[in-house]
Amino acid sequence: MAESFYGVITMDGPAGVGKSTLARRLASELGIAYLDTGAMYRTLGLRLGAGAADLDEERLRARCRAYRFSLESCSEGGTPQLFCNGELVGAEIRTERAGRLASLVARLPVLREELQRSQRALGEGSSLVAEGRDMGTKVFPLARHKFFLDARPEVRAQRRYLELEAKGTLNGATMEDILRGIEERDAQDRGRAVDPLRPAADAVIVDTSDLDLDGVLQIILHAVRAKGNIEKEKSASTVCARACAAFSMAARDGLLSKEGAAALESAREDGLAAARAVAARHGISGDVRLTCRVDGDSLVADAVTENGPLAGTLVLAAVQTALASLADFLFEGADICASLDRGRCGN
């Protein structure tokens, strides 16, 4: 792994757009792991089979937890690779059955929130790139980085086309067929009520159409170590902390309105009083600022502290209890994602 902490990283867009080759690629020249989301579910696809469409929520929850993921290193030195259940993940997983039972489980929303969950737990306290369609919307929202790659539709089709065309893998299909698909992949993918594909609001939009590989690529290199710089700077003087959990949509008129301004202002309150219990259970002084708002589809709260003894525990009592005094609003059984990220609050 690289000396530098890059945190995660995020890569988001459509079908064909590159995303899985710069992924790689950006991992490999930072030297940090490479978190292929897609395996993810191609390896519970198969090891479910498409019964698990007809299994209830408690059963499919149970089969997907006896299942766990871990990024490991073959040999010293090694790039990590994805494991299940201590096996490495290998070509088993790249035929069109995988593919097809990949689809079909994706679409189950106990699924996705478990394999979210392991994708999650693969990214504490690690530097990876993790390539999917919502991971820095839904999996991954306190990412250091984010990108959301995206190219023309029929620039797409075309990289499609030739890359079937060098495997020998056309079988008779034209470019219009292609583009034909990529186009309905993309009403789908953009369109679904789970997990929709969008940017995230902070994300940096890069639109690959008339770039290279190697164009993209120092693009997003550029970013992510300019960014790194900016935040090692400012980690010198203060540390932050950011929770987030999504909140229920029915919520959504309560939280814009002057009773949810207030509930906002009371958990805010509540965080406040959190770290400052921390603080004299420690003997210490620490002047916590903390904001909460409604941020897209979140909620959110940020906290900043001077650097000094306990900061980072102080900020990570006020977001949390700022969130937990929410509950009300949010989705039964959220999760209430909290990470230190020095420099970043109020960005």
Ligand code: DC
Given for the second form:
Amino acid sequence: MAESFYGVITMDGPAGVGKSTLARRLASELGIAYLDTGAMYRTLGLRLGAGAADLDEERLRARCRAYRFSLESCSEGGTPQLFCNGELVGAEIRTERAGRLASLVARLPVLREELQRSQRALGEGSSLVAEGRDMGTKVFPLARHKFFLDARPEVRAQRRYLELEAKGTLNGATMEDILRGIEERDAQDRGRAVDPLRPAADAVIVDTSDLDLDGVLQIILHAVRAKGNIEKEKSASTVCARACAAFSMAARDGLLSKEGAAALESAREDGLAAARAVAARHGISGDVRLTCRVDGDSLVADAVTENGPLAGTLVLAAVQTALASLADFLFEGADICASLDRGRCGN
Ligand code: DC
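The form predicted together with the named molecule is what I want next, because the block you gave corresponds to the form predicted on its own; please supply it.
Every component of the complex follows; first up is the chain already shown.
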């Protein structure tokens, strides 16, 4: 029996709606990983500090790239946890200060780009529940399952109040204070210039105002199961495309340099953006995986997606755009040949 493969399940929504608890429970019910992207913003907020906002683009990018995120199990078969540079991301990020710094750095486009890139890498080819503000709209626009949780601000404030009261950490805050805080964060998240909080057009919107946690979880589980999972064995019905371009030895040296590696990565991103644009234009979903590499004296881009309407167009758009973007970097105007394969993908 094939292991269940759900792909990426996105879970977005405003502060205090209960996303984290739900996303964690959903991941555990389905036996897949949970990716808390707020924790990534909190970690960089704490590590880079408020000064991050004063760095120029290049220095900020370099500082962000010094932190590598991974999902690793602490014990054999255990639930994967978020690590940063090999260290477990722990309770230190759950403070008010970390939340404020996260919110500050989350407005910086370069930092967002860098975190989004590592979020996509973590989701690539795996099943996970990705929780945040821009998962369905920006990071995983082709995710198979998308959810947006919402609830009236008063309900969210009351839940937060009861939670803090139970933990004994109200610190004199009244319900009105908490409601004001929630409304301020809503305005900040929804009004942000980059990647504002909003539901993806194809997200299932769940209003949790009058539901308890189990009620919401049942709705989501039902929706995921109704759509079915993608069994790994079904890779036999994937659609693959490969594009190749030959180049000179000089170009090869360039590609193996640091700039070359960055050009390969940005070509890969261009390719995925092209595939996503095609998907968005035609209102279809389906994730595309894309790799770009140097193989001998050739550039090879491989794209894979599930079989389905326009699958061929999607993967071809991905590989052709990726190689065209690299050909620009090489200044050689290399000829690109692309081919499509409906069936099992070779290496
Ligand atoms: O969900 P949280 O409170 O841990 O998120 C911390 C901050 O990070 C919050 O201000 C919103 C921001 N964030 C974001 O901009 N995009 C995400 N995908 C996740 C969080």
